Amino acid sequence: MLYQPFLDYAIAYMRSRLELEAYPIPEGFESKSAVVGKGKNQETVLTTSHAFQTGTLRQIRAAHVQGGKSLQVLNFVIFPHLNYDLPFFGADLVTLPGGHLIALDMQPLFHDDASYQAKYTEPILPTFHSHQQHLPWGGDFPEEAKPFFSPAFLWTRPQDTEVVETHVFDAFKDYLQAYFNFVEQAEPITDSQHLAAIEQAQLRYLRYRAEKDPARGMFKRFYGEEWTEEYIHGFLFDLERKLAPV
């Protein structure tokens, strides 16, 4: 249960900062388990979902996968309401047999907008640099993904679990606290052109994430294709469904 303390901290911290309300989780996605492997290698994989919302944040959601020492995943993402220009908060914490894959960021709506970067990225660069000394750059990642990450993208591959329990946890706390500082200061957007740009930026990000979700193959192996696609489009990245006319 490597990432349970991360999830517990996030929920408690958010409750200390804002009034959290439950966000509806579609039936069948609150909890799902499967038995994988054979003989001595058999493991039960449990996936649990958690979701909240606030007046500023449309969806705060987590997918937590627990499959023994060789498989632990926490995907924790915050999506603002469409009338705020806040970045997304994204934490992908993954432990596989080959090691740990850690990605933390406040993912910008507008990657090439200097004023936007000055507002939301520059204030957290000192935090990024302070953690980077313990969490070095994890190497190349897809070129097509780069527009969706900020200059404060913390991407690392620690080999030692103790590093995850200490330095990664510290970075997770600092990024989350910084994000909620932005949330508390956020003002609603009223300009129609700006609102349209925000909606398109959110949809662009969610479509990319839904199409390229690295957990798709894992979930298909555990729970089948139908459950997986509905989980991705109906819960993890559900904005397009929410905007569709009834």
Second form
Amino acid sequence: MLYQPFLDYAIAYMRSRLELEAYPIPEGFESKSAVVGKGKNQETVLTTSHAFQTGTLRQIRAAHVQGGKSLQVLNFVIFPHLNYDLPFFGADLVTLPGGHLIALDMQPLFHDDASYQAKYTEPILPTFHSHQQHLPWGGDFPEEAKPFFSPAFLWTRPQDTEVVETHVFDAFKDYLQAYFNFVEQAEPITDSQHLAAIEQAQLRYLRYRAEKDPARGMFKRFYGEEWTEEYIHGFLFDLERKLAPV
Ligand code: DBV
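For comparison with the form predicted on its own, produce the structure of the form predicted together with 15,16-dihydrobiliverdin (DBV).
The complete assembly is shown below, putting the previous chain first.
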């Protein structure tokens, strides 16, 4: 439905830039469905997972939730390997009965570092400004999430689905292209202090996202608590498990 073209574009575009290898999706999480609602409001809610990796990118993963016209979500995040200083690519494209909610960013590892900003945020500010004209600021969002976003954070709540299909899609393509330009230029980090700082920054980000996942309530309602916690910690935000396998 609404976000399938985004996912198709992203996979085709990434394949055009890099050799993508499959990234393992834990058994039982590739695809999950449940019937929700009563009577004529019954809907099947299907969640599919997609995941890849490359030499530079530890995990490229998407969760695609499809539950009819008023429930569509594409959450797409790229986690670089820990020996690169690359930002995260993060897209949270959400359609609920109340409307659309769009978050698109390259989330920095280091926020108070001018040279990091010059390297990874300033180059995308022109792209940000060109899209922001059509995608006005979406208003309040959780205070505690603020430290994780860049100055190029596109955050908007379009009224019209057509805006999602046009301007949001254009912005998504431009951000993904810009991200892959960074990826192409990235050099492995070898300095041990720098590597330790990257690992800490990745873990801080990941713990926040796993703990505060705004989709937790929705997933629990559809698929139950056990499935949801395993999906969050075992697939969506899996770095801690990968560092310290249980
Ligand atoms: N969000 C996820 C994952 C999702 C998902 C893995 C697979 O991180 C969906 C699904 N996001 C999702 C849903 C909602 C939001 C909202 C279903 C709506 C929740 C609701 O209204 O019930 C950006 N996503 C949001 C919000 C923000 C983001 C700011 C509004 C939350 C609120 O108002 O409380 N992206 C999200 C975020 C970070 C990010 C918090 C943090 C770094 O990158």
